[in-house]
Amino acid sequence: MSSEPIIKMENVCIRYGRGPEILSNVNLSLEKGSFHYLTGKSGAGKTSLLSMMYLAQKPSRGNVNVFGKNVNFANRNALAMFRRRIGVVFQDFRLLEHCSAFDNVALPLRVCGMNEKEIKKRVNELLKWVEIDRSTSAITSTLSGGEKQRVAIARAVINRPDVLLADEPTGNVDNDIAPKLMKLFIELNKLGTTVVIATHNENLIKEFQYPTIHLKNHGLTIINPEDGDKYAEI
């Protein structure tokens, strides 16, 4: 692993308006190629932490470094270039509903200027892996929630991002496909992608054991699988 963290937060706090701090004095360092779960009760700050990681939000105070750069003062163009290296699976999918499943997944590759022949090959292979191969031409608005989830995951990983952030990526899929999606994340991680998955699925955490970023009382704790009872209680 690289000595330079791919994401680093120093004394980060975040609040909305004049409300109380959601996160206070958070310090977090994620090495390149690491894999973490993100857990915590509703309102603990999981979405806020993820939004800072994918550069949609800046901290109220403290420093956030991504790819070795302090992004607090980065301009819009710099942030846009950083975001191309980050894949995100949103809980509400954020797909282009009027486009096909194929076109949704192809979008990141087209933005990067890849030729259509290679795009077709990569997209079809990945959609087959997530079991959407028979619905590739279907307009996204006609797909089920579980199918949309799988399209969203395929779009997030298609360009093999440096960082993958996923908010409840198995929340809308059947129990039999959830492990298959996890194996996709694991294979991507083996290729060097840093992975953070926000989840409430205790079965996945127990089956595929990785360190957990657990949010509680406005702060965080890193829990490792070998921590025994403490790990089991998340």
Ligand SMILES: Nc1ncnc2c1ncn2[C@@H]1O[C@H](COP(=O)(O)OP(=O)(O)O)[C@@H](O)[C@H]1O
Second form
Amino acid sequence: MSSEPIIKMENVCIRYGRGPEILSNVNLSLEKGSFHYLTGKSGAGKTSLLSMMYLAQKPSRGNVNVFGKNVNFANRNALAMFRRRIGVVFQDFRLLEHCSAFDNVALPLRVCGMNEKEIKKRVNELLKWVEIDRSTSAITSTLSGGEKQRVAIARAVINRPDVLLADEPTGNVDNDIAPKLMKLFIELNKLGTTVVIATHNENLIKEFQYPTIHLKNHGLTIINPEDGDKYAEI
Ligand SMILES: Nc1ncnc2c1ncn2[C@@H]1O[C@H](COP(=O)(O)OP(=O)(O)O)[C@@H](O)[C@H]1O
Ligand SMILES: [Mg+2]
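What about the form predicted together with the ligand, after the form predicted alone?
After this comes the whole thing, all chains and molecules, with the earlier chain placed first.
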């Protein structure tokens, strides 16, 4: 059975201003329901690639198709509609700092018009899972980096997006909770969400084996766990 890839890039280049190409002629096809890590040294272009998948940036050359539509030709309204189907954990969190943890996570559900009773139930349950049960009403600016990251993860997954993009989502949390957060991404993936996780966390990559989109020398290779030596190099 073959269906349209959920994210497809053809000969995509990314550059900033008149700077050098960060990525050159990248081709990538992500099937619905797939799970990939995204790796590469700092500066390799992981965040830039994710920002194209999230439709925050258009390629300098080439085509990016998301949900079967070429984003080069999508207007603002169409992009906003697509984005509602994508959950993102940003490297720098981008939470509403003056709001509570609860309100940050409730936001995507309120945007959809869900009733407050159901929102309360879902948000509290998820915040408990990411171990923010103590401080759900705390103003976000008072939380630690690790707590903010877990709130950002909860906000990204609360409405079971079609696509989840997470940029180093375990970079600020303690080692003991990282596998638990991965299990949350895996559960979401089992429900059909397409997942891409940029990470440097070798323990996670070894423990939970999935194909890796590896960025190197301005290009991209897909490395599978069964590719032995190559996989060990990531
Ligand atoms: N907004 C920007 N303006 C100019 N250069 C940028 C911008 N964002 C990223 N870069 C550059 O693009 C390269 C790739 O960055 P990035 O995508 O953040 O890589 P990674 O996430 O793998 O560390 C880096 O050299 C970085 O300095
Ligand atoms: Mg980055």
